[in-house]
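One chain comes next, on its own, written as structure tokens: the form predicted alone.
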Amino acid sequence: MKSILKNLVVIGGLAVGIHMPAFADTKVGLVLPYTGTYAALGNAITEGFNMAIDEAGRSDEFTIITEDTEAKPPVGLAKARKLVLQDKVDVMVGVVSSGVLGAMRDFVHQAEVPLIVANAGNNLATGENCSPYIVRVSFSNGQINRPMGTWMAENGVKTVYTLAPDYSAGHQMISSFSAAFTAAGGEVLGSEFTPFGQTKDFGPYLANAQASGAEAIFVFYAGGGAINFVKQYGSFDIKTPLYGSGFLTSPLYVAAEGEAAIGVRASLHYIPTLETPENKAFVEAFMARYGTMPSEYSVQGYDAGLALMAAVDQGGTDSQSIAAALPKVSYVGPRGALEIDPATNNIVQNIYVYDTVMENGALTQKLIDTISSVRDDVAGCQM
């Protein structure tokens, strides 16, 4: 199957549509969690990446080596060192946890081996700790949540209570949301951070949120934590409306959350119900291959594959040339128009506000609003 987006990939004004002659084999290290809380996310990113390479008919050009970070910073750093120093990879793809990305940053920069970030939203990685060897095709933690803070305040929500896991992504997502929400006239009445990967009972935190008198609860949870939180929110019959980063009700696991997810309103950079030709073709191809709907994690892996192939087609034959080509990638994909901001190496993309609804007996995403071409500030980045 030919790539459904291949003819739309552009680098530096050059349309990449015709299959180029194969370069020397490119070694790719997939550094993702395949066990633990975020295992499903790592598997979904891998599926998307493999699909992009396979449907382009270019699997013979890439040797792919996978390593399990377990979403633990020390493990992630050790696996990155192994991929670079022992396996001699030309490029790495992946990283789910912001903590893992933070731990890997200095090694990636010093080794001068490019990392295509296919999930972790650590703001600093494309802010004050940016590097010409780190390019993000997923999102930044601020990019997902700033627009939602403004949107909620402008749409009548005046007070909120926030919750998130106690690690870097949780703090960055909540701080970005809260800053935008208060700047737009809202007030945060309270905030708590739950032990990451350890909290099984969210009851006391939900009780505190409801007792605060806030008009809404805004949270960030993902993976298994999101499933547990949403199910408990429903079982405790909390009356305060629930909002959040879209990972809370990701298409990857929203079915496991059940009816408790109905009515949860969130913001995200991709939902599979987008009515565009590019997304419809992607969803059809993904379902034919895997038998399930794609999620934002699937798209991130897919776009990482597209970006890598485009960089290789531009002459990326080794780490240095791949790193130089990646920031020049731009195209229209399943989530809309994408480009890499050369000032930060962070992606520029739409953010979608959506409801989770029940249609034809299944949970799905109903688009409410689109915030177009969201770009992060330079935030201290000096390439």
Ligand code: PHB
Contents of the next structure:
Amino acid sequence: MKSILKNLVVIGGLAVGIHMPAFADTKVGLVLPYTGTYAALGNAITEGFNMAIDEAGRSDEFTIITEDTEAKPPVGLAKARKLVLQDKVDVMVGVVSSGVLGAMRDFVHQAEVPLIVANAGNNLATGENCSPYIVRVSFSNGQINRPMGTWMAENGVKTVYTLAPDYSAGHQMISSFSAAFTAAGGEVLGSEFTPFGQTKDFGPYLANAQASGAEAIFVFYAGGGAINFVKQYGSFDIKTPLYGSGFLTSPLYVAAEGEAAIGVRASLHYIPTLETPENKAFVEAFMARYGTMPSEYSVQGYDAGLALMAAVDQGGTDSQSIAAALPKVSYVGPRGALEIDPATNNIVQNIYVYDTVMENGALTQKLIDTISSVRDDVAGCQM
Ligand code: PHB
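Follow the form predicted alone with the form predicted in complex with this ligand, if you could.
Following is the full complex, with the preceding chain placed first.
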């Protein structure tokens, strides 16, 4: 099924629904976790990416090579080096972990091979360590959490206790949230970071959160960590309501969390229940292809595919042309209007506040509020 999105992709003011038949082959390295705590995320991004390319009828133009980062920084860097130096890819798509993105940043910048970031929220990659070769179609850690800090303080939450895994994404998500929450009058009563990918028992952390007397718990967990955390929150005798970065109750794995996810309130750049024509068409096509609801990770992969095709149509298939064209991409997609801010190469997009609710026997996402067109500060980025 052809998506209506194809006709809406615009670059530099020109619609690119009609593209030149590309005789040159573009080599794409997908550098994602296919094992470990973020394996499901890597697979979901890959599905979205493949769908965009197939749906456009352009599979013949792209040779795709996948490499497993295992969500480990040194492994991610080694895989990026292999893709560039040995496979000679023109462009890379990927990276789930902020830690892996941090490790790869200097190599990507020096190699001058563009990386379309399809998840990792590392603020520095579109801040003080920005690069003309790093373009983000996903989100930054600050972009998801800063608006939620303000929103919660303005919507009656006065005190919180925060928890997140102890690596760069956990620290950035919580510090962005906490700065905005306190600036809007809230107070953070306590904060802990749990060993990344290793914490089996969240009981002691939940006990400390409860003992702090905070009105709410705010957390970032994703993938396997999110499933464990939400399940344990559900079985722990705790009345303190749970809030978080929306990855906590992602449609990708919320079913595995079960009833414990009901009532969790969170912020995210995409939920599959958005009532827009672009999203409805996307959800229908995704369900027809994969038989499941799409998640934010599927959309990030899908948008990486659309952005790549738009850049190739505009600029050509070599690394320099793709890198130069990517910041000009803008369109209305499943998540709403998106554009790339050329000052940082970070995405500008809506952030949605949503609740996880039970409807007709299944967990789903209920839209509570929309914070429009969230743009990060330049934050020291010099292109
Ligand atoms: C990250 O490490 O930046 C990260 C990982 C998983 C998510 C979100 C962010 O769901």
